[in-house]
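Let's start with one chain on its own, the form predicted on its own, as structure tokens.
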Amino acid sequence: MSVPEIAIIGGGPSGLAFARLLEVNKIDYVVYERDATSKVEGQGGSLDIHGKTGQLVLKEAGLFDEFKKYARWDATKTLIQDKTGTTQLVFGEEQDSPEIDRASLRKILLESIPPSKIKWNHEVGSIEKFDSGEISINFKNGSSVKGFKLVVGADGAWSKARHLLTSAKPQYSGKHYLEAKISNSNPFHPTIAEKVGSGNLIAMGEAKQVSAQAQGDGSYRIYLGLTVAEDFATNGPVDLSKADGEAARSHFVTNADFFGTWGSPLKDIITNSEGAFRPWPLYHLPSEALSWTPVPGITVIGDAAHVSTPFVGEGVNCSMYDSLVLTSQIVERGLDQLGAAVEAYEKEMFERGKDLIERSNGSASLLFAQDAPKPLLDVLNASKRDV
């Protein structure tokens, strides 16, 4: 049985954007996605889509009008507060980086691709390259497939494709986020809505953070940022296993090692958040790893190529832009010159990916400083003077 020219591993933003761009350019492909169906609840929070990268991809994909139906240009404002809950800076109101819920972005991309092009419930177990040069994708359901001209790993930080290009693995950043929510029915909702509105709040100090992010349905995602060991969620001093999360909340707002000395307005956000905390340890590839020699028949895009910490807000934009660069190189050179197309894409991607990783790690040192937000404010004020 013949297979399409290109296989895409993963149905996240970069993989689906790449699929859509191939569709527009009439290049055959198939997407293998681990989820059983498209209906997955609670996928991520909100993403800011930048004009020169993420929005450009959506325009090239013919999806910008659909994007505008979900995009929230009124959600770009960010409040920076100190640990007392005092606002030190408000910025972002004029930025061309509207927010969109991750689930809405996925819906737009999925609906632009023929259903037959996506193979659900195909979680990859391994990807191997034979001496013949052929690449086999082996799924956990016991099936395998090969014969593609190009396999593109868009399968995230723990990519099963990346090992064919580099031995580098993501490194723990020293930072964790713990995610909770405040729903529309929560009695505290009017209070946080008055404070945060349709945008974002980030309070910082003592190498910690409390953040609130408005969602498209009016609810809020709450994030506690911590500088802790990698195994904090399983072996830390706080029990995160309880479904209601109440024991963890009590510990966080009463213990000085966490948020016990923080201002009441911020502790109220923690206390009134709902449900168990979802741990999100933050990883990044070492930037020097983005320098491998091209391998025929395989490449990676998105987090599989350059996973970074989220501290400059460009991860999804850089990932989606990968899809545009790779598609453009394939269209320019043709399917008979896929090797040259991949080499040109990777050369361009290496520089963007390194820059993203290094800037994000640099931002972490500001956002999680002991005396934050002072270092961040110093940098921002200095940049204003230089303008």
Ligand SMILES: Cc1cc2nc3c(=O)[nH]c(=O)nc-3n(C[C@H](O)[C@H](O)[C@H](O)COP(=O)(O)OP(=O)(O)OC[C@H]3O[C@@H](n4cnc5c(N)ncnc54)[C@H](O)[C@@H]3O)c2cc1C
Second form
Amino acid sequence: MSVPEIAIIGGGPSGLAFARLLEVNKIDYVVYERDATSKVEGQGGSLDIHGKTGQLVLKEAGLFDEFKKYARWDATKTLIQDKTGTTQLVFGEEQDSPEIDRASLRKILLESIPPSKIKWNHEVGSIEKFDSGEISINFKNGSSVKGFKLVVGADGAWSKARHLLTSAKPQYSGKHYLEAKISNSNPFHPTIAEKVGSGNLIAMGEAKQVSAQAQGDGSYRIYLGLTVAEDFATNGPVDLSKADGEAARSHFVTNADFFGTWGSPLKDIITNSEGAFRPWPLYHLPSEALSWTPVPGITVIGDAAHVSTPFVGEGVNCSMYDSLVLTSQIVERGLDQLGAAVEAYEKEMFERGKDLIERSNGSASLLFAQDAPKPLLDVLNASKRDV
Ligand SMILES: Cc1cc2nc3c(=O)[nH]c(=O)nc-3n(C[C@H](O)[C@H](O)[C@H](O)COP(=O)(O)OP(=O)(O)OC[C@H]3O[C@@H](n4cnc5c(N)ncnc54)[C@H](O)[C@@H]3O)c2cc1C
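Show the other one: the form predicted together with the ligand, since we just had the form predicted on its own.
Full complex below, order starting with the chain above.
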């Protein structure tokens, strides 16, 4: 059976951006995606798309006009509060980093490639490389496929492709986000809308956070940031398994280890949020892992290459930018020089990926400081003075 030149594992932002750029450049490819359909329920809130990276990729992909239909330039305003719920700083109003719902970004990218190019319900179980140099993609359903000139792992933090390049594994950061929501019909919606508007609120202190993030449909995603053990969701003191989340909510607002001593405006956000809390244990690759020797026939992009904690809000931007760098190298050198193209891409990506991981880890120490938001305000005020 003949196969396209390039296989992409994963139809997230990096895999689909890469697919679109290959499409534009008339290079044949196929995307294998674990999800059964294009619906992205439960994949996190909105993403801010930066001018020099994410937006540039969308421009190069011919999708910027479509992006503008969904992008929210009025969503960048962020209130920084302390644990009492007192606003200490308002920033971000002029930033060129509009928010877009994850589902809208996926829709734009998906609609830009022929439906036949993406194979839904194709979860990769393993990828192996034989002595002959051939790479086999083995699916969980027992089938496998080989013969590609290049396999690109765009399959996120727990990539099945990465082990062929490095033995490094994502490390737990010590932080969790717990996600809930406040929908438009929630009686508390007018209260939070008045406070947060179309932007964001982040309250911090005692190595914890309460944040609210406006979504494109007017609802809010609520995130509780915690410094807890990796197995908090399954073995922690709070039962997160109940669908209504009420017992957990009550525990969080009454217990001093969580938000029991926080101000009422913030406890009200927790109390009035809806549904079960979805746990996001946050991982990052050790930055020194980004230095492998290129392996013919395979590479990784996006979180598969450089998963980081989300504390500088650049993961998706860096991920989509990978797809632009890799495509540019392939187009410049041609399909006969894929090895050289991958080597040049990886060399450039290593520096960006390391920088992202290290800056995000540095940001965590400000955002989750015991005396937050003071250290963050000190840094922001010092940078204002330096301008
Ligand atoms: C709570 C949270 C908040 C975040 N907020 C922001 C933010 O505000 N701004 C920002 O820039 N970044 C943010 N990020 C980071 C951002 O989500 C990622 O950097 C980005 O999604 C990476 O894109 P990706 O396509 O590389 O990987 P992913 O988005 O993880 O996509 C991987 C795709 O591969 C598929 N897949 C996985 N395994 C397999 C398999 N075995 N077989 C087939 N398919 C598979 C998945 O279903 C998925 O579609 C956040 C991350 C988290 C966890």
